[in-house]
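Quick heads-up: it's one chain on its own, the form predicted alone, in structure tokens.
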Amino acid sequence: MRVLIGDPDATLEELYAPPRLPWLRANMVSTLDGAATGADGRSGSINNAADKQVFDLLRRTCDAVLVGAGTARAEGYGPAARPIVVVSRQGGVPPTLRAAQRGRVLLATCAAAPDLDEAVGMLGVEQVLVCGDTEVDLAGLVGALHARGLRHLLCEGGPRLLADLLAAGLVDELAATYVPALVGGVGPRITAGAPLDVRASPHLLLEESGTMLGRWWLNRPDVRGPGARG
């Protein structure tokens, strides 16, 4: 990959490396006219190499990922090589992810969530993480996640969890690809929701074949605002 902001003789691995730990980056793909998913409404159906190259590189490197519901059921998420955290209001665990090893998948939810009880019985009582009591506490799921030593936290989305995240000021850095393609339609964004007031300050881009691929460190917002949808 050539380098146009960033070292050029560090790393891949080096120059995705968080500068201190706990770190929270989400990492998101999109298309040159915005589209976070093409239109079978999935991300991977609009990603590359090159950006195959970097998520699995983030994958690896993370102590856990986060993702919504609805996302890890859209995109058909399997367990992986770090434990899975899927956030869902409803408190229901994606079918992909039902026959994980346990440990490799957490849910968290709320007290009301309806699927509680399932989930618990599920994946048992140590991996359902409930915070709040209506909505998912987004700043209280983090706190939860650290203690338990997961400090380098991945988010994968969905465009709502990734909103929710930004208003609650949670996320260190938006690692984001931006694939050569256009695909039209009303597909969504990488977020979605309220609207937002979130700068960032570019502090690395890669580029490959016309890939674009960056990092860009956010500036929190001093209010904290509501819980998670997922």
Ligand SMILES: NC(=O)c1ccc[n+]([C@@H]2O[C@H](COP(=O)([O-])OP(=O)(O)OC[C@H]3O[C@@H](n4cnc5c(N)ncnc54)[C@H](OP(=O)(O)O)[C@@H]3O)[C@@H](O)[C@H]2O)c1
Contents of the next structure:
Amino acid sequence: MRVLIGDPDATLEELYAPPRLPWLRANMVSTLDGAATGADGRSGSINNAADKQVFDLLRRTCDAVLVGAGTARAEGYGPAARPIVVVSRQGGVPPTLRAAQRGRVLLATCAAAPDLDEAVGMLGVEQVLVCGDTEVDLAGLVGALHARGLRHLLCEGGPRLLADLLAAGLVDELAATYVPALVGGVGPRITAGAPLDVRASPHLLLEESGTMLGRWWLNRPDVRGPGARG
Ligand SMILES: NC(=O)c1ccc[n+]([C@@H]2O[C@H](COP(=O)([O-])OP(=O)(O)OC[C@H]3O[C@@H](n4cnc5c(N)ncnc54)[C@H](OP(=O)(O)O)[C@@H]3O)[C@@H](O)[C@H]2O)c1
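Form predicted alone done, so how does the form predicted together with the named molecule look?
Expanding to the full complex; the earlier chain stays at the top.
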């Protein structure tokens, strides 16, 4: 990959290393016209080999993957090398994660979740994090994951979970890929929900076959990183 901003001699793993722990990175992909999915409603139809290379690297190097239940359902998430933490107000465990080995899937939900008892029966009480009464307290969730030693967190979306994490000021970094395609339609953007005002500063920019991959720090002017300029 061509390094446009960042250290041209660093490996990809070095270029994407977290500058400190704890660290919460969100990784999202978008087309040039801002779509977060293709016509089939999945991000799998817009990503490509360069995006997949970084997606796999970020999964491999994190402590746990945070994902909204909507994305886990839409994308058919299965168990991964790192624990998958599904965030759900309803407390439902996505079907494709139900047969996972104990400990590979955690559910973050709230006390009022209608499917809470079923989730506890399916995953075991240790794997169900009840954060908040009627809403999932995302700061409480992040704190609970840190307390378990899961300090390098990767959020893979979706747009509603990402927007809520951003609104709560919990996201340190956005890793975003822009694929060289336009798809029109009415697909979602990488965030959804109420207006946000989050400022970003670039720390890394890579290019491969027209795909642009970058890292932006979000409201973290104090933290320098491996891709920093100057
Ligand atoms: N381009 C990309 O990089 C990318 C990445 C991820 C997803 N996507 C696409 O985005 C689409 C899904 O969008 P989405 O906005 O529905 O995704 P989402 O945020 O993953 O899912 C929404 C659902 O997740 C749970 N959730 C989200 N935020 C929550 C919060 N703060 N507290 C409690 N539960 C929360 C709720 O689940 P319950 O209904 O179970 O309560 C909610 O209904 C799919 O088409 C997917 O392919 C694209």
